[in-house]
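Just one chain is shown here, as structure tokens, and it is the form predicted alone.
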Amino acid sequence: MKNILLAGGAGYIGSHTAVELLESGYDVIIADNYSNSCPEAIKRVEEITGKSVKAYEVDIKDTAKLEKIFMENDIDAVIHFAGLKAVGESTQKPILYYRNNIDTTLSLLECMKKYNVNNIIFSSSATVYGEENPVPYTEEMNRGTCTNPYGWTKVMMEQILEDAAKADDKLSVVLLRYFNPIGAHESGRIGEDPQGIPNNLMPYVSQVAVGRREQLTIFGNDYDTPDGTCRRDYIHVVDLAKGHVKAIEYVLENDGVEVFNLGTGTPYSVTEIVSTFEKVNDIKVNHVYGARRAGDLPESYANADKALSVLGWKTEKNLADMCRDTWNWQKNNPNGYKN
């Protein structure tokens, strides 16, 4: 039995993962200060699965209370969820970003040489891809200049993961650069639980629907795509929690560094995404469009060719699931998890 410790993996797509992980046969530890989580998901998780799930509350940066963890518990690998991940506050609060998302990852590769724990997957994200290279994007492309702190984060901290698996050759990393993540399990009982105004499209067109927002804005009708408004590659949560799990049967078999996307290679605009959550949920969503946002690309979506070769991992849920499962959450917990 292989014990993966999530680092941040009380939040949407560490729970997720943590459900696909114990399914698999996985031991589960979490690590999480809850700053934009709650622990009520760690006992759902353990509610639909049925397992155990071995919780600590601690701030990954704090690199003695991780090495408590790592102490006490025989760790095999390490998902890096931990993180700040709010594109407008990182260019209003950019030490802070920078300070948090680059001193946990520092911190869990100091425990992790002390411990003799090496193997990580990194959860990265298409905005390295910046905004010189041309969709879909493909791994090869050289990272790009990202439009804000967030994004800046995520570079860094791809680079410091390939620098420090150069100078240990014992150190087997995989970046996975996500796509747009949204959906939930099918259960009803995880979602994704934004605290305050929800900062991405999907939890933003649930609580319009539910009733907690009062509009959607769409930001610009005016773009160079089908029907104007941007198009996003939106992948279902549980098949971006499913690659994680193909990712840990990689890391732990693979040295050096490798990565992979992790997207549908579809792009949805947002006006399909409403279009398609209004008919298949049977409910309307009251959205206006609004002037163009700053740093907004028309188009971005991932060929996921390599994740299919190499992982042999490929989506299974479309846009109609995405949308019906979101719904599902929403509307069974229609404050999240403080119901």
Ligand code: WQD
Given for the second form:
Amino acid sequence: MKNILLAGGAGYIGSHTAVELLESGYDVIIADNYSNSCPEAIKRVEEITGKSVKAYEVDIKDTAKLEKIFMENDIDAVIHFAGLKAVGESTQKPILYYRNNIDTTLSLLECMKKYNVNNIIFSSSATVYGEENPVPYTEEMNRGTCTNPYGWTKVMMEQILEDAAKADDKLSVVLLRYFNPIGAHESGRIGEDPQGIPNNLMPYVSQVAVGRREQLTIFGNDYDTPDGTCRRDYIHVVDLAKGHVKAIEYVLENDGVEVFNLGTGTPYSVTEIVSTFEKVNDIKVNHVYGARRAGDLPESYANADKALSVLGWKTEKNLADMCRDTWNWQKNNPNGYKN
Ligand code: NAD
Ligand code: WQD
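So that was the form predicted alone. Now I'd like the form predicted together with the ligand, please.
Everything in the complex follows now, all chains and molecules, and the chain you saw is the first one.
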């Protein structure tokens, strides 16, 4: 049995990945400081899978405390989800973002080196393609210019991981560039539970639908896109989680650095998201059109061919599934995990 350490594993993507790993026969250890999550998510992972998870409450920046986990467990691979991810907040609090996101990465790499753990998967983002690359994005494009500190932390962490692998032949690194994860586990027991006002589209849509927010503002309808609203590559979080299982198989078998886009390759507009959510769930989402949001690109979507050819992974769920499963989670947990 292989032991996989999920740093930040109590969060949205980590909890869904824990379910898929457990169901694929891996043992899962979670290290999280619950700065943007809660232990209840781990309980629900155990409830869904009928398997137990070893959980540590720890700030991953704290190398001494993190080391205890490496001492107590024979870890085969690490998946590094632990990071702050609110783009707007990162422009207000850049130092917090650089400190947290970079230091968690360095602490993990230091402990891995000391305890001879040689496999790491990193949660990167489509944001590293920056402003200048044309869509669809392919993995061999250069990293671009980001519009915010959050994006720069991802660019820097990719570079740190690449440099670490260059200096150490044994180290195997997989950089997964996620596009726009939405949806929830089909059980409706785990899902995205943002603190405060959601920054991202889908949680905002579902909170309007459930009556927690009055209306959605669609940021701009004068873009050079088919309906004037921005287009994104939305991916079901369970498909994304399954991509991590494939990446674990790959990282355990290979050395060096490999980069994969995890997206569907098909963009949808903001208006299409709202209308599909309304249709699939037979519910109204009050919305108005407002000004553009600073830093938004008109379009972002993946070329997802490499993940299919190398990992044998492709998405299985469509936009209707994403909208249905988001609503199933939201209506059964109107206040997230605080029910
Ligand atoms: P999330 O906030 O739900 O999960 C991140 C987890 O990391 C949380 O449980 C949080 O408590 C934990 N964490 C943060 N700092 C920590 C620290 N210092 N020590 C211990 N735990 C810490 O976010 P998510 O959506 O699950 O994203 C997971 C990763 O994927 C993040 O690195 C994020 O930047 C990246 N990512 C997310 C998206 C997205 O749209 N959700 C897209 C691209 C990349
Ligand atoms: C999607 C679309 C908005 C909210 C962000 C990060 C990216 C990655 C994924 C982590 C855009 C529009 C949104 C609202 C709206 N995260 N929108 N009204 O900006 O594509 O990506 O999350 O790595 O790095 O930048 O996602 O969900 O915020 O926005 O009209 O209230 O919805 O303008 O077109 P984005 P998003």
